[in-house]
Amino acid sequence: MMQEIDLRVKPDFVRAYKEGYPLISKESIVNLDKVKEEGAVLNLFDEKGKFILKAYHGMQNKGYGWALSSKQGEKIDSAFFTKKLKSALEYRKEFFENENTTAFRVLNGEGDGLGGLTIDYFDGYYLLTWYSLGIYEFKSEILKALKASTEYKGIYQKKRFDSKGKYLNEKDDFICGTEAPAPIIVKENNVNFAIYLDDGAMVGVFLDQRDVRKTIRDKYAKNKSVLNTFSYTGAFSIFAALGGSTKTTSVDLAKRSLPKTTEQFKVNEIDVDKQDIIVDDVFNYFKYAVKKNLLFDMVVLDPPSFARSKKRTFSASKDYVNLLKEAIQITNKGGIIVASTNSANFSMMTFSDFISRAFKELNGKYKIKERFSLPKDFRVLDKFKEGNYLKVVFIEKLK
């Protein structure tokens, strides 16, 4: 069991922690020098010596650690993690009972009371992603809890940290059980995805966009030409094609996007030759589309929060307005732009302002059709708005 350390919280931070804010900041602690190693259990008290909460120390982004329990006497052991996991699994009971979707999140960090850890489910296989050395120190207790709470084919992991708290991807993904085939074919709303659990940081699909993909297929794709930018493995394109689009064009700078997207089309028995898969910088493709007078009925924008190529750097908070302007110019009148960001640095309100600015600067007009944030399995806390990072807006171009 990890050592427990008593720490004092500065008055300005006490109320937020008492009300359920889960991220412990370095600035909030008075006697920080008492903590030497990540993974230490922290008992936080106010200046009068009254207990506030129990947390752990783990460096992640701007955070120093995460809240674990409001009970002073609670032990942070396998029984504690079993209780958290069983609660998380019960919350997602409907997903386990849905034969049409066999890939989803079963534990979403602080949303389920375990900041720094996510667990995803892929047709009987569980994938743990550790975001700090601090939470990784509890690996044996958490694995014991997971094994006790589930029936599993196999368990995998991804490490997204190093000793300095930075992201790291290692090739030690398989933990126990039976090794998964490469790929596993999982379902999402009856659509197939080829998933690789031991092939670097990402497995082949971002599960948080499930509702958005379904909406594209069921409501917007029929008889439409679709441009999918920053397309990764082409998930939006697959759903558009299955929704009856006339043609999809997938554009991504990564060379692997061509074979990966091709594979996703094939596992859904879609004729790849009738689709375009282009390896190119998205901004270069925008210029090409303008030059060739190409127009699309739907444009999907789902860039990373931050990306750097040889020629440019993209930051969602600084550059999304310009990205939208590029997309607007190659979208047909009456067409749909699906604007998406996973940046936690700004709100949906700010994102809506980006959309307004982009159209205003082009003297255009638009109508918001619908908005999406994280789906149910990506559980979030009301007291931690930053955790609800996903923002997706369906925009109709009127002019």
Ligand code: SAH
The other form holds:
Amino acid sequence: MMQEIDLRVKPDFVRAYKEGYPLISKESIVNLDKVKEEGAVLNLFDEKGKFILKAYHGMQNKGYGWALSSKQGEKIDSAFFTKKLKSALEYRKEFFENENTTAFRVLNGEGDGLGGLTIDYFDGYYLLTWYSLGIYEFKSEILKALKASTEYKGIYQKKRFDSKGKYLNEKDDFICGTEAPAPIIVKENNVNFAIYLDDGAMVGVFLDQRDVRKTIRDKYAKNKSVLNTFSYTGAFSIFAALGGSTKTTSVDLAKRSLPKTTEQFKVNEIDVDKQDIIVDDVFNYFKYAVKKNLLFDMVVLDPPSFARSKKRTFSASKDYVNLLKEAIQITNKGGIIVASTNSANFSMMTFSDFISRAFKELNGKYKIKERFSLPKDFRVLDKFKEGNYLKVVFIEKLK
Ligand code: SAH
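Could the form predicted together with the ligand be shown next, to go alongside the form predicted alone?
Shown next: the complete complex, the earlier chain at its head.
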């Protein structure tokens, strides 16, 4: 068990922590020099020596650690993690009972009281993603808790942190149980996805877009031509095709997107030959589409927050207005643009402003049809709005 360290919080930060703000910042602590190692359990006190909360030290983006408990006597052991997990599993009860969807998130970091760790479920397999060395120090207790509270086929992991030379012998991917077939076929609202649990950082689908995909299939795709940009494995295209779109065009820079997207169509018995899958820079493709006078009834925009390609860097906060302008120009009047971002750097308000600016600069008119943020299984805290990073807006182009 790691040592516990008592720390003093600067007066300006006490209130936020008392009210449940979960991310511990470096600036908020007086005597940081006492902390030597990630994974240390921290007891935070106010200036009068009154206990505030228990946290752990793990370096992640802007943060120095995450709150764990408001009880001073709480032991951070496998019983503690079992308690957190049981309540996380209970919160997803309806997902476990739904036979049409067999892939979802079971623990969403700080939203479930365990910042720095997510756990996803893929038809009986559990995938843990560790976001700091600090949380990884609790691996054996957390695994013990997971094994005690679930019936699992197998357990996998991804390490998303710099281990600073530690744990280099502990590989990513398979931990215990039986190994998953490659791929395993999971279901999302009755649509199949081929998932690879041991093939690099990403498994093939981003679960946080589930409600958006369903909406595209059920309400928007019928008889529409659909352009899916930054398409990765083509998840939006699959749902559009199953919703009756006349044709989908998927565009992604990564070479692997072609076989990956082909596979997702095939596992859903969709005729791939009737779909276009294009390996290209989206910005090149926009130029091509304009030159060829191509127009689409629906354009999906789902860029990464930040990407560097040979020719350019793309940053959602700087370049989204331009991206929208490109899309608007190749969308039919009356068509729909699905604008999505997972950037935590700006709010839904700012995103709405990007949309307004893009149309204004082109002298266009639009109407917002619906908006989405994270789905229920991606649980977030009211006190930590940054945790709700996903913003998706369905926009109708009127002019
Ligand atoms: N929309 C996808 C997820 C997108 S992930 C889904 O729903 O599953 C981001 C993708 O953008 C990656 O696959 C990456 O290869 C691609 N990408 C990044 N920059 C790009 C660019 N300039 N042109 C085309 N694709 C790009």
